[in-house]
Structures are given as structure tokens and as C-alpha cells.
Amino acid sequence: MNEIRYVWQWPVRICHWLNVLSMIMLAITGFFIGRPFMTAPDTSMYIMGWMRMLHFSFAYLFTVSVVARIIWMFIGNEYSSWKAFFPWLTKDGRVAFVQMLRYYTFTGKKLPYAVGHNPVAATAYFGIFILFIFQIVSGFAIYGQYAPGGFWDGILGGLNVLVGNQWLRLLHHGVMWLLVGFVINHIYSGWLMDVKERNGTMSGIFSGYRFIKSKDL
């Protein structure tokens, strides 16, 4: 007999999709930017334009998404908690993980249950949100060089001149390609564990349930 338990919360689930749509609306606004793939026949279309405008304004919508999914870590349940992204701090999240990565590795056949993230996928998504960060913080820093004096330049200009602005260009560009990389293997890996397991791995991200094995509890 299952358990149903409902383990994401809504405000999980809400950021998680902002965070899709942000990212793919900024993927390909920001592909444009820096290597445009359509022309214009007339200057009025201002494509380049629409381009930004939209990558800015997914920008913002992803920098409050995450934000909001930060400070949901010290306030939601257990499964959403800070603490499930550092398993390796106790001992049985220790060797959780090395068994997951043994079973990853196809180095061991065990595979250890975890009601929320299993630790290796904890672990990987604690390194994007450091990657989420890192776009929002560079990103901002290049926006602000079109306003000179403005809020972001003031706040972020100086990564300008400690990093480059170009080398932060392509910092940022090649960021894009890691977490492009990250969606294909979160997709691939929701799905492998589906079927593994068949506790509503996919599905919980819709309903926030997902359905427990009694002797797993």
C-alpha cells in the first residue's frame, strides 16, 4: 500500500515553472543577442530591441523567482528546506549520496530512497542555484553598462572592471550551455527515476504529491 504525501509545496512548484519559462524565454532572447539569427527588412520591426526588452523583463521575473524559491528554503517544509541540499553534513546523507552516485556510476545496484531530492540531485541543484546566481548577478552587471550612473552600474559595475565586461559576456553566454546541459539531464533523469521508482516522480512537480512506499518510510 502507498501513501499519498504531499511533499511540494505550491510556492515550489510555482517557482520551479517561472524558472523553465524564464530560462527558455532567456535562452533564445539571449542566443539572439549575442548571435542574432533573423534580419530585418525594415528598421521599424527593432527586433534587436524586442529582443532585449524581452530578455530584461525575464530577467527580472527570474531574479524574483529566485529569490523567492531562497528565502522559501528557510520557511517551507522539510523536502524544500536548505538543510536537503547538504546531505553530505550527516552521516546517513553520506552514504545515501555515495550509494546514489554508485547507482548513477552504474557502479552499485542499491538504490536508496528519498521521500524529496535524492542527495546527489540535492547536491547538483544547490551547484544551480550557485549557477542561477552567478546569471542573475553577471547579467545585470552588462545590463548596467547601458545606463551609466544608473542603479545596476552602480551596484554591479565594478565586475566590469574586475572581471572585463567581455570575459563576463562570455562567462555568461557559456553558463547558458551548462544549464541548458542541466534542463536535458533534469528532464532525462525526473523520467529515469519515474520509472525506477514509480512514485510520481514527474507528476508531483504538477500536483506537489507524490506516492511513498510504506516500507520505505
Second form
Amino acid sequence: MNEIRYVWQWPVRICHWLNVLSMIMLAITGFFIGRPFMTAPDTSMYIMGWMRMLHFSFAYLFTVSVVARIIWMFIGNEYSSWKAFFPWLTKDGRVAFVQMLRYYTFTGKKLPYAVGHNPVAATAYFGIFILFIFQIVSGFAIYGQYAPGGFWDGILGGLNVLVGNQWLRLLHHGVMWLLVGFVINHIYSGWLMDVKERNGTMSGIFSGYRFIKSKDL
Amino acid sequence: MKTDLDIVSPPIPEEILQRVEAKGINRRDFIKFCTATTAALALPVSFIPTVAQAVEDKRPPVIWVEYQSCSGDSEAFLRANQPTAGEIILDLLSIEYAEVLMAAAGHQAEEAKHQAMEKYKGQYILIVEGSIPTGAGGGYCTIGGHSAVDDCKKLVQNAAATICVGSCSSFGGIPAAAPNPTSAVSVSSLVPGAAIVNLPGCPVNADNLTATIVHFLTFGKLPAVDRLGRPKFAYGKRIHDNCERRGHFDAGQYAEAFGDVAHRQGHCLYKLGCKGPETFHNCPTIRYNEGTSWPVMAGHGCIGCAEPGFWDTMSPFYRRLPKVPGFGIEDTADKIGIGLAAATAVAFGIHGVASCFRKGGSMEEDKTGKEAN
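Having seen the form predicted alone, could you give me the form predicted together with the partner chain?
Now the complete complex, all chains and molecules, led by this one.
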């Protein structure tokens, strides 16, 4: 019998889709800010102004979403727990990690079964959270330059001195591209697992439910 | 009825003006100077008499030394036309030693410096121009047989206050740019903890230097500074946020090349690598050469000369972002990023095709097989 289990609780899904929305918006507007690809025909327009306004608004949305997801790591079920992001801390996790890696590299045939994140994905997400936090911190540090002595300058302005504001900009830019690479990988892996596992990987992202074969557990 | 328009400066006492005139300074120039300096310090008009009194009253001894410098800051301060801030302050200061100005030379001059230091210990204002090379035991820059390292340390420690003029003495500047062959450092890293104020810029803006000196004379202390030791009255706002081309930035109108239509119409220089959004300085409001102009006004982007390490971090000057370390000069962060994204897409595309053809690699056999029954 297949069990239909509620795996991804609603805060997890909401945070996921908020991240999707804000990352798309942040990448487009951020790219424009770094390299304005449209030129206004008239001074009465406000293209850069709107782009920056959107970038900062979605930056706040993204921050709220990431912070909420981190809080949920301590409230939610076992699949969304912070522990899920460190699969290599348990022996089973390590075995499954190697198995998954071998599957990806065509050196092994067996898929380790995971109800939540597979161990390789979970490890990648840990790295992605680090990149998220880096983007938030570096972004608000350079954003804070508009108001020296203000809130963001007060708490993050020291980074502009420590790292240098130009290097922060370069890193903020570079990490954006790393995240673009991640998104490509992420969508591909989601598709691959949906095809190969056949347990509702994709629809689970919308509904929260996955099909679990009890004998796989 | 009193309105805002009625706010006038309290008069500068007549006796001060008479004493100033006796020194050969035009009364009108002196009033203008005091008013402009009070404004530069962002003080209310009621401070004008206080400033006038301080400037007239005290004739502080000043020692102006140069190490690894191009004398550009001295030039910026002295090469002004008209009876100016620079000229007035020179009349009001007692310059004991300044390589560019003094008539004396050689041992005589060095002796005068030493005597001034001893005589006015803890009272003189030290102005430092240029970075200090610490390499080769300080051998890259020696004055009268003494290394710049020893000379600077001694002078800073005995000064009432030290004002670093220009980016070299403030942050190391061009001599400290990679690979920094002489191990050049700023004054504040050579003598940490001393009473130092940094006035970076390449060159320093003479008006900011004057205002800093006047602040010290008026209040007996250096002005409030930011994290980098720069006075907030001059470095408290980003160039970008006070730029006259800001409207074009927000609208989305950019010059793409020098001399193109947008450039001739005065549009924003952002895409030509202007570092105004990264640089804190009051250039747009105070300008250079008695408020005549400043780089962005003249049609060239800011190169961020008032920021630490500008030669390394603000270059390439005609690009927005620094060069990615380890990549060629033509590789921008975006080119590398697009390459990375494309490589990822190709790699996973191939992986996907291979996955479609692989057999026995999924759970379908042990799942669908049974469910079909």
C-alpha cells in the first residue's frame, strides 16, 4: 500500500515559493542595477528608481522568508528541521549520501529512499542557506550606504570598511550567479527525482503530500 | 513679526575686523571666509562671530610635512586664485615648516622643524601629506638623514592634533596600491590611537582642510569622524546622493560612451564606471577650485579617490565592478557568471539525457510493477 504522507508543512511551502518569487525579482532587478540594460528615452521616467525600489522591497520579503524558514527549522516537523540539513551526522545519512552521489554520477543504480530531502540535496541546501544569508548581509550593508548612521549602516556598515564596499558588490554579484547555477541544478534535480522516484516530488512542492511506499522506509 | 527670513548672523565684533584689517586682510574677504567656513562645518549662522574670534585670536603653529607624496595637496591648497580661504588661513596660521612653502632648505630647515616641535610641544597642528614607507627599514623615504617612519612618529606624538591631507597619508593611497613595493602605510596605521583626522581625496579639497583647522581652533578638538576617521561634515554623504546628475540616474538615462549624445546632454555617467555610488565626499556640494567644478560636473565619472585603497578597489575606473581576481581584465563578473550558468545548464542537460536512457536506475520496477496488479 502507498501511504500518502503530509511532508511539507504549509510554512515550508510558502517560504519556498516566496523565495522563488523574490529570487527571480531580485536577480532581474539586481542585474539591471548592476548593468542597466534599458535606457529611458525621457527624463520624466523613473526606470532605475523603480528597479531599486523593487529590489529593496523584495530584499525585505526575501529576508523575512529566509528568517521565517530558519525559525521553522526549530518548530516544524522532522523533514523541515535543521537536523535534516546535516544528513552526514548520522550513519544512515552518510550511507545514503554516498549512494545518492553514486546514483548521480552513474556509478550506482540504487536510489536511497528519502521521505524528505535526499541527503545530497539537503547538504546543498545547507550551502544555499549560507549563500542566502551572505546575500542578505552584503546587500543590506551596501544598501545602508545611502544613510550613514542609519539602521543598516549601524549594524552592517562595518563590513564596508572591513571588506571594502566594492568587493562586497562584486561578491554580491558573484553569489547571484552561483544562485542562478543552483536554480538550474535544482529544477533539473526536481524533475529527475520526479521521474525516477515517482513519489510526487514535484506535486509535493505545491501540495505538501508525497507518496510513501512503506517497504521503502 | 519674526519669520525665518529674519534670521541674520550676529555681527562680527568691530575690533576683530579692525585687527584683521591691520594685518592686511580685506574685511569683506574675512567675513566671507568666516561665513563660508561656518557653512562648510554645517554650523548655524550664530557661530560666525565665534569662528571669526577663534580664527583671528589664535595663531596656531603648524608643521606641514610631506613623505611619499606628489605635493598635489599643497598645490590644491596654494594654487587658488583670488584672496581665498587658503590665503587667509595662511595669514592666520603660523607655518613653521612646509617643504613647498619655506625659503629655508637643508639642515637649517630641519633644524627649524625640530625647534618648532620642541617649542610648541603638544600645541602645534601637524599636517601630513603622503604615505609613509615602512619597507627597507624606512629607507625608501628619508629627510635630513631621518626615515619618514621615525620623523612622522615623533611629530605625531608631539602634536596637539594631526590632519592627514590626501588619500596617501589617510589610507596609503597610490604608493600603497598593489603590489605596494615600499610597504607604504597611512599615518593612522603607523601611529594608532593618536588624535588624527583623515581628509582623503586626490587631492584634498582645500575648503575641507580649512574648515577642519577652523573647527579645531573654534572648539579645541577635531571634528566628529566616521568609521574611517573622516570628518562627517565633509564625508558624511555619498557623492551619488548629492549628484547633480542623479535625476538622470533615477530616470534611467546613461551615457554609454564619452562624447555620445547622452554624454553631451549631461546624462548619468554610471555606465561609464562612475564610482559616485561607492564614494563618500562633499564634492558635489563644495566642488573644487572655489566651487568652480568637480569631475562629474566636467563630464568624467568619479574614481572614488576618497575611499581606502581606491587605486585597487575602484579600478577599472570605467567599469562598475572591480576585476575578478584570477581572471583576465576583460572578464567581468557577469561574463563569468553567464559562463557558469551556461556550463551548469549544459552539464545537467547532458545528465538529463543520460538519465532518460539509463535502465534500472529508478524505482519504477519495484513500484509500478506491483501496483499494476
